[in-house]
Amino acid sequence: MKISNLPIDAPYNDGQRAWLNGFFSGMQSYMSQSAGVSSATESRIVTILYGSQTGSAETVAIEAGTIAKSYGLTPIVKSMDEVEASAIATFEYLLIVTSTYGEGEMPDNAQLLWDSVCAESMPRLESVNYSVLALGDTSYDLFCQAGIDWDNKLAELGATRIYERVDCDVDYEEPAQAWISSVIPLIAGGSGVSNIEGEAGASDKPEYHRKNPFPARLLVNRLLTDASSSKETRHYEISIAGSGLSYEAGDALCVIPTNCPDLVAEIIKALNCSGNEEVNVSGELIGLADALQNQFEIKTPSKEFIEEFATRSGNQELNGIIAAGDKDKLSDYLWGRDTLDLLLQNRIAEFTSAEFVNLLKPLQHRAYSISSSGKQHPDTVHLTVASVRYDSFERNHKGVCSTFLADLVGAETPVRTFFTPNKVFRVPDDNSLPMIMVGPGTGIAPFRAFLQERDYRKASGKNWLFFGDRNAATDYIYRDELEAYQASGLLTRLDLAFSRDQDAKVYVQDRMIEQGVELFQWLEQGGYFFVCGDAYRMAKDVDQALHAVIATHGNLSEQQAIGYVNKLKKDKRYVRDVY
């Protein structure tokens, strides 16, 4: 993600410095102290450079500049991409704020700088003095490993670690407030005194937010999918009346579910529990059952809860994989189970209630991209989403807020919400410049909603959809609204791969390959490349295709095509939403 507002200014301006120096002439130490201001901090600066996936990286680099700003500091927030590797040496104090994305992967705003660092060119950074903010997920092997690349990579080229590096999990507020708390006073020299109160980027942070979300209504939920699909894909709309918030084509709503009562209620009775018993829920005793419906993510199993459960239960198979760390054969093991699956599956493995939420991480809200325009709705918002639902081991499976969403959540009960803004998956501000878009099955949101937003603005610039999934018939979502929107002329083009209509599969990244010569014109013609959807296994396909159709039509080598790519990413033109 990007932003545009630094280096941001010292607390006070030339004229009032002045004549603060003037007044005070005889103590000006004393006044440094008091005011948070000095002569050694007003000229120091700091850069701080965030890698983020989905946002919370960069909330933090900023709270950090604003933090830095108060000791009388000098920070410049920016991007990884927004900064050249060589420009690094020249960095006096620099902060990494960085997630990390998918299996131990950086961020793709920190992509080509981690590149560059790594590259035999780079050059050393003995004046250099750092320190690493890690954001993560404690649930993935890879453990906050883009946080831990840049601490290792950093000291390897001579820069000087003023303080450890800090590695926090989901609920990362506080770990991430007292890292900066520690590194920003550490930087000033202990010299100032914190004027955050004065400051007016304290009062930034939006009224909603994860710790305090907005109660929204639920007004439509729709299926879209045919009754026959192998899928259920569901169109929600959200109301936010009434609340002061707006959102952009492109952001993402986070939702925080609760579960499933039934699963509670297997899991209590798994538990030789009542529900009644009463647990710590952070500092405070409330029922089993509350804690468990509110509180704490029941389907999938921690690692703290799977290492204690094989010990528990004797498990040899279970304690051979742990054993030998083979994280592929846990990963098979452990696929299509959940934590009631391990409950039921061995009784020997006795919990008591408090020693069970003990070994539980807390319920975590989940993003979905926006498939409206703010513009059009501006006191709805539109969601696509798929239900999860499967068979294994004897029992139905659902997915945590999917099916709270399908199943759970009426006319009365609220929906707690909140935005997380995607500054850089934006529809271009230039209205004339073509949109490519790759987005099949439920990857289709966002575009929508830059649909909706191309027509609001009456843009003149060409719209080209990518889009596809297993079968026209019942699969085609949003059909209507597609085939009216080419009708009308604001899609251009849209090319359709449905992969279980014929006996070769078809997906979307063959049908970029098809038509590589006019997808080829658009990028040179100023074109913006979109995708969104899986990441593991589309989002890869559809880059390898991209670079593919680059060389080919290009007539490049498969070094300058991947140059040219580079240079997408770069220019912000070649942008993803993947999860």
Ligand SMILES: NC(=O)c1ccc[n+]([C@@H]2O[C@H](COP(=O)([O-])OP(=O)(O)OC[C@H]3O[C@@H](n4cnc5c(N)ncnc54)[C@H](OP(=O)(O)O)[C@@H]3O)[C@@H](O)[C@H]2O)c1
Second form
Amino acid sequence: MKISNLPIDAPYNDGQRAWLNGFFSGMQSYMSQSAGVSSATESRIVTILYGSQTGSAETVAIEAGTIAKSYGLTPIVKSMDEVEASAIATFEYLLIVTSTYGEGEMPDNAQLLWDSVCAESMPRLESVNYSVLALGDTSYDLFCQAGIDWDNKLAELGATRIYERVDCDVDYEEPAQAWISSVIPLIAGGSGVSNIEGEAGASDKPEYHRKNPFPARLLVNRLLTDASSSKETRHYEISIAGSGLSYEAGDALCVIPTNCPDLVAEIIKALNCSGNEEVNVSGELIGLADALQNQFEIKTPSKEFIEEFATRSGNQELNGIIAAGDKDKLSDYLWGRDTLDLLLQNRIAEFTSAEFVNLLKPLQHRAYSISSSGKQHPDTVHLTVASVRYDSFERNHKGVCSTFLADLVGAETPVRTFFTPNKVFRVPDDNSLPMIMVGPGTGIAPFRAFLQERDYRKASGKNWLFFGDRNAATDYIYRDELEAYQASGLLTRLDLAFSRDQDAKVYVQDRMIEQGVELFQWLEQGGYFFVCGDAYRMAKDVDQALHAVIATHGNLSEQQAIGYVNKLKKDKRYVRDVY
Ligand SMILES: Cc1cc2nc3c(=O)[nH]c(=O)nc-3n(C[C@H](O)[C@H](O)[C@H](O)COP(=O)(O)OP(=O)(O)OC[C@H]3O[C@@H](n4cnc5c(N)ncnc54)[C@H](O)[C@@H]3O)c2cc1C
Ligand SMILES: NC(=O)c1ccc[n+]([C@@H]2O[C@H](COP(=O)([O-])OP(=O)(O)OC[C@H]3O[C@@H](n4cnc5c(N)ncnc54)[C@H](OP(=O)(O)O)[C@@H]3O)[C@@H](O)[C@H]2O)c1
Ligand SMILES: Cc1cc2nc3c(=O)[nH]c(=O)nc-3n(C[C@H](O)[C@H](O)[C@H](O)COP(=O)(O)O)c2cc1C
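Which structure goes with the form predicted in complex with this ligand, now that we have seen the form predicted alone?
Below is the whole assembly, all chains and molecules, this chain first.
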């Protein structure tokens, strides 16, 4: 089947299409082996709702729709913020595909529906048949919590679970394929075959995705912060020339790093190995040094490693925390300690190379919000990355990917990359509408791209940036560009908050409150409100400040302000790219 035949109204961008092609060819071989139904089920509607922050769950949902169609079903694929909770009672077959965000929370586009489903007014769902696919990451405490919550809630409301929930870790493609290939034929029922093979177009060219990244070249690696700054933020320009790839302002570029060779060598030494030992990686025997450098997360300790280490080392403090199941104490204990710190601290815990490797998680890509507009820079992708470097337990520690880019990539080193779209985090189509952008620290990245995009479009709409960082003298990144945009009139307002330039901290949300009258006016004029950067503290505080501004200057009660903000979210005028 050609991508253009997919039963979805939403447009694809290249990142999605790229992933879809890879996923899709996997599904073809899966489905060609499995039995489906005849066209008698044409009228059976299956509603597939997704909750997704960075597009993975969305892409799986779209794929489930494609496969459902090939089985003669009528799929309706929708983002969770496109349906009313009361409509769920009318769905005979419902598939939920959702990721988890924050700390076990719903992705932004699932939150409002979830709130409504949890309300007392929610009707019973006795006639609904459902199954849930949950995307998550086992390195988070509340693994796949959003999917678990949906699964439990639907059952509690009387819906029938027709297929057990599947929880997927970061390598979600295979379990997602397996879920689709089980649940779709189940809904289709009867006999028959998927017609997907016949429809597969020979013209579907392989493109770049997580399993087949584009080997890009790093052209520019420039320090943005001053050399005397307490932090290090860098500007990168990565060439995608010749790839055929394109991107939109608001998308992210994912980078697949390799580990630092020095850390690899130190771990090999701590294990009393030579590095030449052969270890089994997905059925293939490779050298330990190679495996540690290219295949596994060796910095952040996996849960499996921590537990096995605690048992073998007999470390009383760690065993006590694990036995008590105290997650906060465990993160306090682990703060600043990496895998090597643990190995060095209790040398009594011995692991063979094979045992050690079996306790590691696969090395993952890291996402970076793109800080350039694909219109102004079709051949390069710009990134704005804070290098993670800190000293603890008498060692220098380095973040894997941020320092891979900073220290390890040379002109000839291929940087394995792929795009992930963020379809709602976009410059408004209507060039006349105001944009309010809140992006402290590296949160400025997509807003540099947005400003370039507005510039390219010669958009008449007003632009307002709230930016901040630690100290103006050392951390005012992209200052020249922002001042030039102010001078040209592109940047209508720029409000800065340098947190450490005075005794009391000043943050972007303080500036929002100070400028509340005008901020509310911009919203009333149809303005879009964008937030990027830290999810755990900044985005929550900015959200509170937004509610306060709306309540105060709109003369609204707390409940009415919540309603106002919810309407902004529903209209996709309040969107976030937070991490
Ligand atoms: C959609 C999205 C967009 C993003 N965009 C950007 C962006 O534009 N720019 C950007 O810089 N990042 C961005 N990130 C974050 C980025 O993906 C990485 O998480 C970040 O670069 C760190 O990765 P790393 O491999 O260098 O560090 P890792 O090896 O993953 O190590 C990070 C870990 O180190 C530990 N740690 C960090 N600092 C300290 C400290 N001071 N003391 C003790 N322990 C510490 C923490 O456990 C932390 O989780 C984005 C993330 C997402 C999901
Ligand atoms: N979830 C995550 O893992 C996560 C989230 C964000 C960033 N990071 C990583 O951390 C590194 C640095 O990130 P960064 O440059 O974006 O940001 P940052 O250095 O953490 O902070 C940027 C600015 O935001 C301020 N800030 C702190 N708390 C705030 C709050 N509650 N509300 C508003 N502003 C607040 C900081 O002030 P003070 O520091 O003076 O308090 C600083 O001025 C990067 O590697 C990034 O990837 C990780
Ligand atoms: C900031 C952040 C918070 C996350 N929190 C959780 C979590 O609490 N539990 C979990 O299982 N996964 C968590 N994840 C992992 C995502 O659910 C996972 O990467 C998923 O594949 C993303 O799918 P999406 O692209 O559809 O949003 C988190 C990811 C990020 C970036």
